[in-house]
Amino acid sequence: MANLNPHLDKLSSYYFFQDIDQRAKALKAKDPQAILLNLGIGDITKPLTPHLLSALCSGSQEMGDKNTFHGYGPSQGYPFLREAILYGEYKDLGISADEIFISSGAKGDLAQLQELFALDSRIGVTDPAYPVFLDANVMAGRTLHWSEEEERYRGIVTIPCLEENRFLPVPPDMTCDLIYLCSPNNPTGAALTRQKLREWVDYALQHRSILLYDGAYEAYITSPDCPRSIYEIEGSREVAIEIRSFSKSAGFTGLRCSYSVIPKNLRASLNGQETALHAYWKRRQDMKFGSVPYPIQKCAAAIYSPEGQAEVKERLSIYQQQARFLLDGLKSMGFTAYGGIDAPYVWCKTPEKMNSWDFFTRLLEQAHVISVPGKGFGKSGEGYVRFSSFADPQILAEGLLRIKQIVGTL
């Protein structure tokens, strides 16, 4: 009989987003008349903008003509999209087009980039954090079993993001080989300042570490002291891989297109010799990745046209305004809330003596409002819930009204 990967058994038996969905379905089954409002949704709710849709349709039409048909695409992505990204995002930051790798979702790259590194690498993960950072390394075998007492996987360095440090992670005292950072952070909504990023780059340079920098929500950054790219920090091209997505900035959650930047002077040790990561990731992609479909890449490139930029900027402005509306609304009720300025998420502290699942349940059962319990993102997420600004404005307004009506009972 074939043997399964034993490290799969270390994973939790459920993905906590599924648990949220099951609890919502259970309430609906109990009370079919209940109208649930989803204020926790991490998916965009608005359709593609007209110019992007036109590019997608045009690319699809090309596939029906033998003169413009495209078969297998290059594993690194079409040059036209990589050039568009270069000039649209990294001009004057020392990045070249052949250091950009097009992929089918930031989540996939964040899970798979760890394949480049030795199994005995010491991993640092911020807490709270998007679950894939940790789970990918659990499955790879870099952790010991879950410790109920410590509420963490032993063998992983946990880097807490706490209220007292404005949810900005502080470099640990020990050496980590590979560190996952996310700015703006999902779920807290906190964006790393230039000073904090400088500290992390200096740490990585000193310890010869690699930073996996998740910038999936960088388009939401408005604070002038928060860089949108880690490559704005001198020395970062020697220590950082940046991962970005078109999902939350341009509505690509249903199309799946993202990219990672791997500078050629980013190095790690292989058999005692300093070795560039770039060639190995390209080799990995050549073997394992089948490229993003041509029409989708053409649609992504249209983001960087004048028309696309105007449409995306307008769409982002709507979500940003909704995030501030949500943040202000919760604060006006007396809640302590964070985020909502540089990210589409609001990180709301639970009422005193109520844990995150308890607050989630009260919101669900009494207000019929769905949130996301912070504990699902890690131990340091306890005592918070995440709200999202992606819901339609009328749903956000109705959701806040319902929460206000139960505040006195919490």
The other form holds:
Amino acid sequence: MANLNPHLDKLSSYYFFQDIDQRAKALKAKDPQAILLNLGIGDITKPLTPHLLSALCSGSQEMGDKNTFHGYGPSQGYPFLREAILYGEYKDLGISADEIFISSGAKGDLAQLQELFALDSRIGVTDPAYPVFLDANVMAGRTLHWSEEEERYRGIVTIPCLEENRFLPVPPDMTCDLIYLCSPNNPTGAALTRQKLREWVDYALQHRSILLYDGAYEAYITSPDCPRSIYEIEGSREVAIEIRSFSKSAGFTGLRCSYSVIPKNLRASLNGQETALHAYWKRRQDMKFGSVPYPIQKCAAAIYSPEGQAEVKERLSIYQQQARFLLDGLKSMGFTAYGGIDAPYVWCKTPEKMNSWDFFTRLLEQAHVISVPGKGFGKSGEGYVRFSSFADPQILAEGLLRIKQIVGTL
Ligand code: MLT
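Form predicted together with D-malate, following the form predicted on its own:
After this comes the whole thing, all chains and molecules, with the earlier chain placed first.
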């Protein structure tokens, strides 16, 4: 009989967001009349903007004509999209188009980039964190079993993001080989300031670590002292891989298009020799990744046209206003809440003495509002729930009203 990867057994039986979904479905099965309001998973709710849709359609039309159709695409993505990203996102930051790798979702890259590194690498993961960072390393076998007592996987360095530090992670006092950072952060909504990011880059330069920098929500940054890209920090091209997505910035959660930047002077040790990672990721993508469909890459490139920029900016500003509305609404009810300024997520403290799963359940069962319990993002997420602000304004308003109605009962 074939043997399964034994590390699979260390994972919880459901992926965290599936678990939330199952609980919402169970409530609906019990109470079919319930109208659930989804402020849980961060999925966009507004359709593609007209200019992007038109690029998607014309890209698809090209596929139906012998003279313009496209077969296998380049595994690194079409040059037209890499160039568009370069000029739209990284002008003057010292990045070149062949350092950009187009992919089908930041989630996949964040899960797979660890394949480049040795199994005995010491991994640092912020807590709370997007569950993919940890789960991918658990599956790869870089952790020991889950410890109920410590409420974490042994073998991983946990970097707490706490209220007293404004949820900004502080570099650990030991060497980690690989560190996952997410800014603006999912779930806390906190964005790293230039000074904090400088500290991380200095740490990585000093310890010869590599930072996996998840910038999936960079488009939401409004604070002037928070850089959009880690490459704004000098020295970062020697230590950081940046992973970004069009999902939340341009409405691509259903289309799947993202990119990772692997600078050529990013190096790690291979058999004792300093070696550039870039060629190995290229090698890996050539073998494992089949490219993002041509019409989707056309659609993504249209984001960088003047019309695309205007539409996407307008859309983002609506989501940003919604995030503030949610933040202010929760605060006005007396909740202590964070985020919502540089991110679409609001990180809300649970009522006193209520843990995050209990609060999630009370919101679900009494208010029919779906949130995400902070504990699911890690031990330091205990005492919080995360609300997402992507729902339509009337849903957000109704959600806040329903929460207000149950506040007195909590
Ligand atoms: C979230 O809700 O955290 C995200 O939308 C999930 C994801 O991007 O995979």
